[in-house]
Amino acid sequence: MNTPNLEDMGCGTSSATKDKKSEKALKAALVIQNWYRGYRARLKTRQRYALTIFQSIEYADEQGQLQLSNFFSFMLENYTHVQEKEPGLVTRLFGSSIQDKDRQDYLELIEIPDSYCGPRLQFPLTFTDIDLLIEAFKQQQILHAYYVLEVLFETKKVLQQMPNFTHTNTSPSKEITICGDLHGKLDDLFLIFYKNGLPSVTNPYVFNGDFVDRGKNSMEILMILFVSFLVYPNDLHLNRGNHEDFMMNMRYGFTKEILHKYKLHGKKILQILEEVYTWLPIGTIIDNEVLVIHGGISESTDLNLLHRIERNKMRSVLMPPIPMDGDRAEKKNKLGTTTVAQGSRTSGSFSEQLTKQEWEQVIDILWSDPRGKRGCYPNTNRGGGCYFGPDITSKILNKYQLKILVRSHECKPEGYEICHDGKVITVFSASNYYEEGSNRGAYIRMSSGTTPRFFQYQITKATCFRPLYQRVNAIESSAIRMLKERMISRKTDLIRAFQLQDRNKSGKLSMGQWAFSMENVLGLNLPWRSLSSHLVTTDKDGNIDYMSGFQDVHIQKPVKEVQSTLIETVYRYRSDLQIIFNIIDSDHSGLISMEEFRSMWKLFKSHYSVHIDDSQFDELAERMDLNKDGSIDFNEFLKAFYVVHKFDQLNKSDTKLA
C-alpha cells in the first residue's frame, strides 16, 4: 500500500506558511517591543532632566538659606545700637540656650471648649492615643493647641534624658524599620504604617529627620511621631534633620502652617517647638554596626566628640558660634576691617554656644552628601556640609568599627539608593516630593546578620489612571515653570551677560555662548543645551534669540513706577527678606516700623552687594504703607511680587526636555 505524500496533499505548504507568519509576528513583536523600550527610555530621560531641575533649584535655595548666617553676623556687627533698641532680637538670633518656661504659663489660660470635636488625648499616653490621633487626622481634624503644647512639653522632658546618639539592638526575629524624609506628607506616613504596622515594642522604628516643611501636614506628622515616641520611648527613635530648625521652618513652610492652623496659640507652639528641636538626638546606632544620621560625614567627623557635645546649644544651622571676649567681640568683616559687636549683659547666653569645631561637626552630619569621587570637598550645591567619597566612608566606618552608614537628605527617584560599595544607603520616604509622580518613597527593614530589605511605594490619587507620558509632561511643565521663574528673577543680569557675548548686537548667540551665560549667572549646573528648546527659540542656523526666554513670563509690579531692577531684586531675595523680617517681628504681628524696614534693607543691600538707590526702595515702601500709619505688613508686601506666566496653557502641549 502506498503512503500518501503529505506535501502533495498541501500539509507541508500549510506548515511552511504558518512558520512564515509566526516569524513575521515575532519580528513585529520585537519591533514593537524595541520601540516601546526606546519610548519609555526617552520618557525616563525627560523625567530625569525634570528632577535635575527641581533638585538644582532646591539646593540653590538651601545655599541661599545657609548664606543668611553670614548676614545675621553682619547685622549684629552693623545694626546701629541694636543691643539698646532690641536686646531680645540679638538674644533670639545668637543665644544658644533658652530659659525654661513653666508649662502652666502656657496652658493655664487655654481652654478646650465643649464644641471641640477633635481628638482628646489622655496623659499618660497609651497605644490608644496613637490610634485615636491617626484616625482623627485621616478625617482631617485638628488637634487642639492645648494637647499640642502638652505633647511638646512631655516630649522635651523625655528627650532631655536621652544621649546624643541612641543605641539600639535587633535580632533575627526583631527587625527595625528606618524611614527617611517625610516633609509633611502625611499620606506617606499612613501608607508606611498600613504596610509595615504601627510602632510597638516588637516593631521598632527610626525616623531619620526632616519630618516637617514643604508638605501641608507637618504638624500632624510631628504629633503622631511625638505621641508614638512618648508611648514607646525605647522603640521609636527620632533623629534631628536639617529641617528640624526654626529658621528653616520660616522659609520652607512649617512656621506658616502653624500660624495658620493655630491662629490664637501658634506663637506659643513655635516657642516650645524651637526648644524641642534642640533636644532631638543627632543619630542612632543599630547593633553597634549601622550608623543612622540625616546627612553624612566628612573626613574630620569625630563620633567621640559628637557623643559629648551639648546638642541643645545648636539652635539653628544658620546661627554659627560668635566668638565673644568678655562683653565684646571682634570680627573681621569682608573688607578686612575689624568691627566690634557690643555683647551687653542681656545676651549672657553667648557663653552657652557650641564651639566652632562642634558646630561644624553637627553641620557635616546634617548637611553632607555622598559622591562617587574620592576625597572630601565642599558641598557647593547646598552651601553647607561636604561631599564625601568612598574612601572617606571606609575611613570613618573602619575607625569606629561600623559597617554601614544609612542616611537620608536627598530625594531619590526610586526612594532609595546604594553607593560606596554598599556601605552607604540613602533612604527617602516622601513620595511625589517635587511633583505628583516625580519619585517613589521607600523604607528599610533590617536586623542583625541579615541583608537590608527595601520597600517602595508611591501615593497616587488623580494621576493613577493617567498614562506615563501625561505624568511626565506634568512633571516637565512644573520644572520648566520653576526654571523660568529663576530666569526672570535674574533677567537684568542675564541680559547683561548675553550682551557681553553678543558683540555684533544681533540679539543672537551661539548655543555654546548662551549655555555659558546661563550657567555663569544662574549657577544651577544644568544641561542647558538639552533644555534650550524649551526655554528659547533657535533659528535655522542654530543661533539662539536670547530675549525669547523672557517673552512669556514677567514679574508683576505692585507699583508701576518702580524700576524693574528693584522688582527683580526683591522677588529674587523675597524668601531671605521674609525670614529677616520675621526675626525682627518677634511678636509675630506681621508688622514692622518703616524705620526698621529701611534699616534692614540698607544692611541687606550692603551685605549682598545690591546696587540700587535707596530712594527707589523708600518710594516703594511709602507706597506699600497703605494706611499711612508708619508700619508695613511685610508678608503682604512680599506677596505683591509674583511671576505671571503668560502662556501657561499653550506651554502644556507637547514640548519636551529631551
Contents of the next structure:
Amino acid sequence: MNTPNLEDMGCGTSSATKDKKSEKALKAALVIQNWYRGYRARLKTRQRYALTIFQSIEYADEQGQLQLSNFFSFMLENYTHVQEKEPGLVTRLFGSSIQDKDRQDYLELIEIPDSYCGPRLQFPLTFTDIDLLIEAFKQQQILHAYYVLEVLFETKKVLQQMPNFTHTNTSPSKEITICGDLHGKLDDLFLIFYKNGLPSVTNPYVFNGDFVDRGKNSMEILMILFVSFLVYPNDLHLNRGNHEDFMMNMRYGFTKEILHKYKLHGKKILQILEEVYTWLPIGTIIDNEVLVIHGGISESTDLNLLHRIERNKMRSVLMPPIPMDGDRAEKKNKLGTTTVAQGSRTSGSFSEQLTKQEWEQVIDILWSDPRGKRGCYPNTNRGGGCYFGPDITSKILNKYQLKILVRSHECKPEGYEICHDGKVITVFSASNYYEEGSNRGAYIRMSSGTTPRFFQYQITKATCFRPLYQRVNAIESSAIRMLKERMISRKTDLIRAFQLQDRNKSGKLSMGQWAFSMENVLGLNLPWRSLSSHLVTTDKDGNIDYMSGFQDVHIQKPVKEVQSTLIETVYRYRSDLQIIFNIIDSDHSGLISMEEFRSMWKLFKSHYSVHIDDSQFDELAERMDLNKDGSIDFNEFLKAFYVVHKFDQLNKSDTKLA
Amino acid sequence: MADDRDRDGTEIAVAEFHKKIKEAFEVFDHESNNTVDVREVGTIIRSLGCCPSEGELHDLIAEVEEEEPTGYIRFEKFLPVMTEVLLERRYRPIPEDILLRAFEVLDPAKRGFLSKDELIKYMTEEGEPFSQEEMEEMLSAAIDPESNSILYKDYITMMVIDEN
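Mind sharing the form predicted in complex with its partner chain? What's above is the form predicted alone.
Entire complex below, previous chain first.
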C-alpha cells in the first residue's frame, strides 16, 4: 500500500487516513513533549534544591563566625592569665600596624634568585605590567614574594590617601563596569577582561569586594586588581568585602593558599595584607546616584558617619570592639608596660578601635542581605548584618538622594538579580561558585541616564556543556554529600532529638517529626520532605527509619579507643579550631606547644559548652603521636578527622578546611 | 467509625500536601516574601509530580494569578488550587510504556530510532512546540553521538533510571 502523499488531495479515503495518521502523530508528539517538560522541570527543581543546600550550609558556617568571635571576646575578658601569660597573643589580636619604615627592612632581606622566571614588575607600574601579569598567570606562573610585597606596600600607600567612599562620574561615552564577588576564580576575571576589555582611563571598573577565598587563585586576582589599581587609581575602584578580612581568610582558604605558594615569605605577606584590607574603601558612589557596597544596608545606616570614621580600625568582623570600662583601663596599662618592648607590634592599643556603633555600621554594609519582607531584622543566617526590606531601601536611598543600590555578597543562579522594585541590584561574578554548573556569573555596564546592561557568562572545563541531567546529578550529589557530613557531625544531638519523639522506641518517625528534628538541630531551613529520599529510607507507610541517615557515612576514628562524641565534636568544630590554632601560632610554624593546645581546648570547651572529659582529649592527643618535641602539628591533627562516605570512589571527603 | 477515619485520613493527607506544596514553593521564593515569579509556576507544579500540558498549565496560572497580573504569584492563592490538584490526582504523569508507544508512532517503519531532523521536526512543529532551548536540551541528552540519531528505547530507560 502506498503511503499517503501530502500532495495527494485525491479521494476522501486517503485524505482520511492521512488525517488519522497526522492526528496520531500529533498525539504522540504531545505525549513526548508533556513528558519531557515534566522531566525538565524536575531537573531544574533538583538543581535549585542543590543550590539551596549549598547556600544554607554556607550561611550557617558564617553564623559560626559569630560564635567564634564571641569566643575571642570571652577568652580575653575572662581569662586574665591568658593575657598575662600570652601577651603576644593579645597584642597579636589588638596590636597596631607595622610602621612604614619597616618596608625597606622587609624588602631588603628578600632576594630574587636568578632562576626565577616568573613575571618581573617595573615600578612605577604601567599598563604593560598588567599585561605581563595576565600572561604570566595564564601560564600558571607565580609572582615572586618580593613583587607581591612591593605591590602590597604601594597599594596601601595609595589607598591611605583615599576617602572611605570613592566618588566617580560616568558619561554617555564613558560607561563604568561593576563586578561582584570573584572569590579567587581567575578564569572568571580573565573572561570578564576578554569580553569587556582591560581596565583603562576609558574603561573604568568597580570591583565590589570578596576578591579572595574559596577559589584557588586569590593571590593572582589580588595582584591583577592591585596592579591595575596602581596604574589607574582613578579608574579602577575597589570596595572592601567581608572576605577582605584576615580572620575570614584563615577559615576560607586564602591564608592556606598564601602559605602554600609562598613558603618562605608567606608570613610577611599575611601581615601586610591584613593592613591593606583595612585601607580598602567601604564603597563607591557613581554620579551621586548609585551606591555600590558589598553587602547592604540597615535602617540605621548613616552614610555621613561612614564617610567620617577611621576605616582602617576595622580589622576583622571577628573582632568587635571590647567594652572600655575602669577595669579595662587598668589592664590596658598593664599590657602597656609588659609588651612595649616586644618586636614590631606595640600595644596599649585599645584606643585603636572603632566605637561599637561605628563597627556595627560597617558590619551592616559588609554583611546585610535584601529580602522581600518589609523592615529590618538581624541576619540570623549569617550571624552578622541584617535583612533589609524594600521600605528600608527606599528610606535610605531617599535620605541621601540616591537612586540605586548595587551590591554583591549573595550567589545568584543567573549571576545577577534585581529586587525591591528595581532599586537593588545584586551582581555576582564567580560562575560555578559552589560546583561546576551551579550558577552563571555576571557584570553590569552603566552610565548616567541609561538603563544598566547585564552581561552573563559561565566558565566550563569541557568545550561543550554536558547534558543538563549530568550537570544536575553532579551538583546534587555534591550537595547531598555536604549535607550528610553535616548530619554526621551532629549525630549525637540528632539521635537524641529523634529518640525524644520516638515514644515507642520503634526506630521510626513520621515525615513531619523527622523534618522537624532535622531543621531544629541542624539549623538549616531546607525542603526536608523533598530531600528525604536522598538521606533516609522510608517504609511503605511513609515512615522514616531515622538511623538509616547515618548508615553510609562515618567519621574516621584516628584512634580506636577514643569515644565517638569526642571525635564528632572535634570534627564539627574543626574550622573554628583551625582558626584558633592559627591565631595562637603567631609565627605560622604550624606547631603549638602541648600546653597551649591543652589550655586552648579547655577554654574552647567551656565556652562552647562541650561536655567531654579533659583526660579523653589528652589521650587523643597522646595517641595520635603528633607530639614533636613537645609541640603539636595542628594541621595534621585536624586533617585526621574526616568523613568517610561508604559508596564513594574517593575515600576522603572534601573537608574544605581553611 | 469509618467516616471519621476517612475524614481524619483526608485531613492528614491535606496537611501533608500543604507542607509539600509549601516546600516546593519556598525553594523558588527568592525574596522570602511568599511570592514566586509566574514563569516558575510551571516548574513548581511539575516538581510536585503533576504533568499538565502547556494549555492546562495556562489555565492553572489564570486561576492563581491576581486580577491584574503582576508577574508574581502569591502563595495564598497558589496553595488551595494546588491542594485540589493533588487531592484530585489531576495531570498524572505519563507511564513509561505510553511514552515508548508515542515514539513508536513517530517511527512507523520500526527502525528503533528517530533521526535528529525527524525529532526536531516533530517537537518543534507539532503538538505544543518546543522552544529552541527545550529542543537543544533534549537533544544534548537524547542524541547517540555515533549514529547522530535518537535511540528512543535506550533514552527512555536512561531517563527513568535517572529519575529513580
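What we label the rigid core is the largest C-alpha set whose atoms superpose within 1.5 Å from one form to the other. Residue numbers count along the first chain shown, from 1. Given the structure is predicted, the values throughout are model-derived calculations rather than measurements.
### Query
Once everything's superposed on the core, is Lys27 shifted 2 Å or more at the Cα between the two forms?
Comparing the forms between the two forms, which are aligned on their rigid core, Lys27 does shift its C-alpha by 2 Å or more.
### Query
Does the distance between the two CA positions of Lys602 reach 2 Å or more between the two forms, the core being superposed?
Lys602: C-alpha displaced by less than 2 Å between the two forms.
### Task
Spell out whether the Cα of Arg48 moves at least 2 Å between the two forms when the two forms are superposed on their rigid core.
Arg48 C-alpha, core-superposed: shift of less than 2 Å.
### Query
Taking the rigid core as the frame, how far in Å does the Cα of Gly38 move between the two forms?
Taking the core as reference, the C-alpha of Gly38 is shifted 2.7 Å.
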